[in-house]
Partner chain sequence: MNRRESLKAWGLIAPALLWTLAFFVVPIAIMTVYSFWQRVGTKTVRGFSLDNYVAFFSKTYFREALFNSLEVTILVTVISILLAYPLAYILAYQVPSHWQRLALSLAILPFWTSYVVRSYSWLLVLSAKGIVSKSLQTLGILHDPVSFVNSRMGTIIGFVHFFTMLLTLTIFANLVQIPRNYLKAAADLGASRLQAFWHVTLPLSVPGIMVGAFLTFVLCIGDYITPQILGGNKELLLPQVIMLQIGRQANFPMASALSLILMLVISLVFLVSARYLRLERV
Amino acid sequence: MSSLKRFLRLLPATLYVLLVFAFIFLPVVTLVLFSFQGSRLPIPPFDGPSLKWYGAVFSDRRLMAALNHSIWVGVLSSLLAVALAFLAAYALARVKLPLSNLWRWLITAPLSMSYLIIAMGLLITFNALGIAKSLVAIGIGHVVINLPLCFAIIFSQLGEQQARLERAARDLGASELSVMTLITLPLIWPALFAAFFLSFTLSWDEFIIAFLLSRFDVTLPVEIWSLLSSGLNPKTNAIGSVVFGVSIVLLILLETILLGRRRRT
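Sought structure, where only the one chain appears, the form predicted on its own:
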């Protein structure tokens, strides 16, 4: 009887959680399901499964070029964001600078800003400097939005324990380069990988900055928007599923890295 009462007490909360997850994931499930639809119209009844539209996606030169652009922009901008964030985090964590709290706030401030505001600011700045719209401009924009997140992740891992180990290594005669490569980086490598994967994930499906700062060479989200703006295209379901799949894989890798670190600690 007590188990029945407990079940009835937990039933409303359980149903509420299931409804929330259904509300969040139902559009994604629908997208993935109809990406295997054989006919051109993504409407019931389901006509599949078929890999027809996946084949059409991977044979589309424009989509493959945009996919290649997204990968390169994501990888290079994420590497640069992580490198700059590490240098800033290490400096603010190890050196007692005047107004250090203010510097940390200024670095992380873009996290609270709209991508639209950042994109418009970058567009005005690039126009004033004579920088043309290009993949390079998109990459700079992605560094701007991802560096604060990378900084927050890395700075949180540069605690006093690592600082004591670094001081001990210096007392034993280690050079600054040896301390950095043999002590600091190995201790915080999970944070570096987490920052990189999150940065790449955000760059991978970012649209607003890529749309405003691109001209002829575009990233995948911009190309998908172009397909949608020209009318209903069944290839958008397939390429959307690919984007979703890549994001899920990256998040699983990130969680695996962080879970491994928590188990070791």
The other form holds:
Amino acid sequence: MSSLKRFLRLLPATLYVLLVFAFIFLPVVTLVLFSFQGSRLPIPPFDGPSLKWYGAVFSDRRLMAALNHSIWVGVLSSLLAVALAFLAAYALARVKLPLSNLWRWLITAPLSMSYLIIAMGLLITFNALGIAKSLVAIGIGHVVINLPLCFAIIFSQLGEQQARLERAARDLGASELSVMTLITLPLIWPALFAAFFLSFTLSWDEFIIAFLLSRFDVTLPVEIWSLLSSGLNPKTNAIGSVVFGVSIVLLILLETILLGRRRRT
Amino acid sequence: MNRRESLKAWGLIAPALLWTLAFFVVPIAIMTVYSFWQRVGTKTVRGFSLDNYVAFFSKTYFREALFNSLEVTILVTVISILLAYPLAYILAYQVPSHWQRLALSLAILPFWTSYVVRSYSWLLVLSAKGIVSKSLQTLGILHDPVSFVNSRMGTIIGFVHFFTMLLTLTIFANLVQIPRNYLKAAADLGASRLQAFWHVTLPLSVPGIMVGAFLTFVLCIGDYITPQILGGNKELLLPQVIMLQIGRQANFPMASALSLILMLVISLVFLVSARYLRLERV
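Return the form predicted together with its partner chain of this protein as a structure block, the form predicted on its own having already been given.
Starting with the chain above, the whole complex follows.
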């Protein structure tokens, strides 16, 4: 009797969760399922499974070039964003500087701006200065959007606990450089990793900056965008599933790093 | 010593500051200058004129784009909060704690599909030949295929999907930080569960709602992909109009003026909600 009562009490909540989950997962499941479609349209009925669209994706030279570009732009722009963010966060957390609140605000300001506006600004500026659209231009834009995020993550991790260890090292005669590389960096590397992975994920998925600042060499989301003009196509499902899969793997890596750290502390 | 130290600190901050100045502040300044120039025929005329802004306020085409954007964004924000709150609440209070992390990760998993892929996936689901239309036909509810895309509804469904996940995350993060003792105290003082929710839990979860709502507003009103793929060209939102100005007509001055208006709207919303947006509380 009491278990029936309990069941009835939990029923509405369970139903609600199932319904919302169904809504949330419907498009992703459809995307992945019909990437294994046998025939030429990714619509019901499902007549797979077939791997031929993945074969088509991996033998498509334009897609593979775009994939390559995305990885390079993502890795290099994220490395740069993390490096710039770490240096600035270290200085702002350790040294009292005049107007430090203003500098913090300025560095994090792009966080509350639309990517579209950042992209438009860069497009017009590069255009006015005669700088050609290129993968480098996209990378510059991705550093702009990721630097504030990396800064916020790293800054929040530079607490008093590390500062004490740094002071101890200094008292023992360590140079400023060895303090940074031998004490601070090892202490906060999980934050640096988290910042890097998050940056890479955002760069990997970013569309509007990449779209406006590229001409011949494009990144994966822009190439997928141009595939859309051919309508519904299982090949688009396949490359979309690949992109999704990569993001998920990155996130699992990130989670493992952060969880592992939480367990130790 | 102290002087050397502060010089060194400036050296460390300089790269990040200069990057932000050169590629964020300066571009917006240049865009502002451009917005006072004009595109006449195929030439860009320098100078100072308010014509782009006058055009924005006098032409229904532009004004409507902003109104459409505001309407869609507000609607999306409200629907997403209504969908996300109960989910976040159930995850925070009714799911056993060792399952919570997994359940939350699952609830926001599709968040990580890229914009383009996510909108395309909804196209698969909602187009006339898609799953929803097919299922409704099989069930006998519909006779002919119906397309749910190429309309405002398509845009809204695509947006609500994404922002429900985002809001679930921010509201959940807020809810788990509310001390359980508060609810016990409320119960001891004779409050029913509903009263405790209304007077304790809900007010304390406002910061989580506000942060999520602000992010939703900013990301939604500036998004080009979702309305372009799912909404089509019948009814244009502001980002679509901006993109048309650069694409077809190479009218950078008008596109700049429109972008600045969009920026102004976002800044206004930021100012209004700023006092709720203390991120450390979430």
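Numbering follows the first chain given and starts at 1. For the two forms, the rigid core is made up of the largest set of C-alpha atoms that agree within 1.5 Å on superposition. Remember, predicted model here, so these are calculated numbers, not experimental data.
Using a rigid core alignment, state whether the CA of Ile248 is displaced by 2 Å or more between the two forms.
Stays below the 2 Å threshold, so no.
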